[in-house]
Amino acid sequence: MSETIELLNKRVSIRKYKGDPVPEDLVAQILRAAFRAPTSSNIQSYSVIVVDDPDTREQLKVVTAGQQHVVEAPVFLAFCADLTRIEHVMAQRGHTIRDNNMEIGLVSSIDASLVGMAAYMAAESVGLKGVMIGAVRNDAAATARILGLPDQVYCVFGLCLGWADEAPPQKPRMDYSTMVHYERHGTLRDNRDLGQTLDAYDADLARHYTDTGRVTTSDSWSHDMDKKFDPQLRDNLRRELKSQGFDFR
């Protein structure tokens, strides 16, 4: 058992933080380490915005449906897909990436996500805790305005970090045998049936929510997924990202 595996096995999302500040040089160390994350073809198509200004945080809170920890966390980092450096060197050579396709949008988003997870784990390794904020994409155009993002940059997600002031119980995940397939998709160990494994997870999650005082249904996960994606989530996102120079066509 390595320290990294132990950190991942114990990981929970933290939304309440002590008032103690996080030193700026510690944030810099975390990000410098995170920038060693894998990057496709060394394009390094990401940027990170450290957001301290209270007014900016309040505006981001509105976009993220009132998540108070966006304002109160000692550290808020915005992880962005960023094509501006690639555009700069291509323009010098008489080319452009402005008419980009789905591939570069995916690659830059994955690059930013790898760096974000690396930063999360680096922070965990020094005792900081956090939570990812995907809700910055509730209105990608508004988030871009708030953060002053130019064309060819969009915020993939945010990350709150701080010293934990809570220790919530760990939410159960689906059984390993549900997630791991062998040779071809659908070939599960022990020939397990997908419906049965999801029923079992519904029951596990329902027990967790009930034990923590949250109202739920007996088919907890299945019910939540159906409710979350019908109607479709963030249906304007493709148009908003195109306005930022990312054409996921």
Ligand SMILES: Cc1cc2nc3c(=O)[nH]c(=O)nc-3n(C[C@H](O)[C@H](O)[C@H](O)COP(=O)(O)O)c2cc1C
Second form
Amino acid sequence: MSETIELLNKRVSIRKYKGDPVPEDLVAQILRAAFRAPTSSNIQSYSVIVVDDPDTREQLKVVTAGQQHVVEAPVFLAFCADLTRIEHVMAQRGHTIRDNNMEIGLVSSIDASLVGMAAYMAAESVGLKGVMIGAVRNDAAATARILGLPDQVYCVFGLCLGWADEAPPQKPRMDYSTMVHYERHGTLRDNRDLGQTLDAYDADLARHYTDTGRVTTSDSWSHDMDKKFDPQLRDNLRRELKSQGFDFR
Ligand SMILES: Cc1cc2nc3c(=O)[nH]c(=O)nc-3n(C[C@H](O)[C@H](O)[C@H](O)COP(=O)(O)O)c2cc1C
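Instead of the form predicted on its own shown above, give the structure for the form predicted in complex with the named molecule, please.
The next block holds the full complex; its first chain is the one shown before.
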């Protein structure tokens, strides 16, 4: 159909990499392409930190609860929401973005995410594989300290990249017809109710986890979501982001 659609259809997160390095100019080309991603009102409110230093990687591994690929991936990129450039020009005009509202926090996070996904796909297009690392937000303040992030910058997620040294099967997704609604939310093209579709997905995912040797329950996805969000995940994040200058008020 198209190379991009094919890449997406085959895509899977990869967490084990060969030792072969990724040339610095290839990383630069990937990032240059990613910076062509759309950006809300052209605000370009992101920065990317290329993290090579093994000590820094070790520290990030601690924040990410011991994720070994954070240390071992040939490339680690930290995608940050960054309001410093906007603050700079506003300060020159006697204004400030301080006490910023929800909108700027969201658009800068979306901007950073779009650039991160664009970089990920650009990397895939040259045969690199990777995995995004949201666990940098386990302790956003520690990540900010480790990466030297100033006020008004926070790390939205990291991205490990390298040449794959594993070929795991794809994790099943929910049915197309569960995700796509017509005209109004809830208007699906088949008549199954939400409970039925989620039961079917739980069974699919449980089979996938069992086949790949991972412990699971018969209500796999439902069980995982319930466990993940009750008690609430990263409940201190709002305070940590506020201390980085993101009010989300
Ligand atoms: C924003 C974001 C953060 C993620 N954080 C992590 C992470 O910290 N560690 C990890 O191993 N995988 C992480 N992942 C990968 C997801 O677990 C993975 O995409 C999901 O389980 C689906 O698997 P697949 O990508 O192989 O299809 C993250 C993905 C996204 C989009």
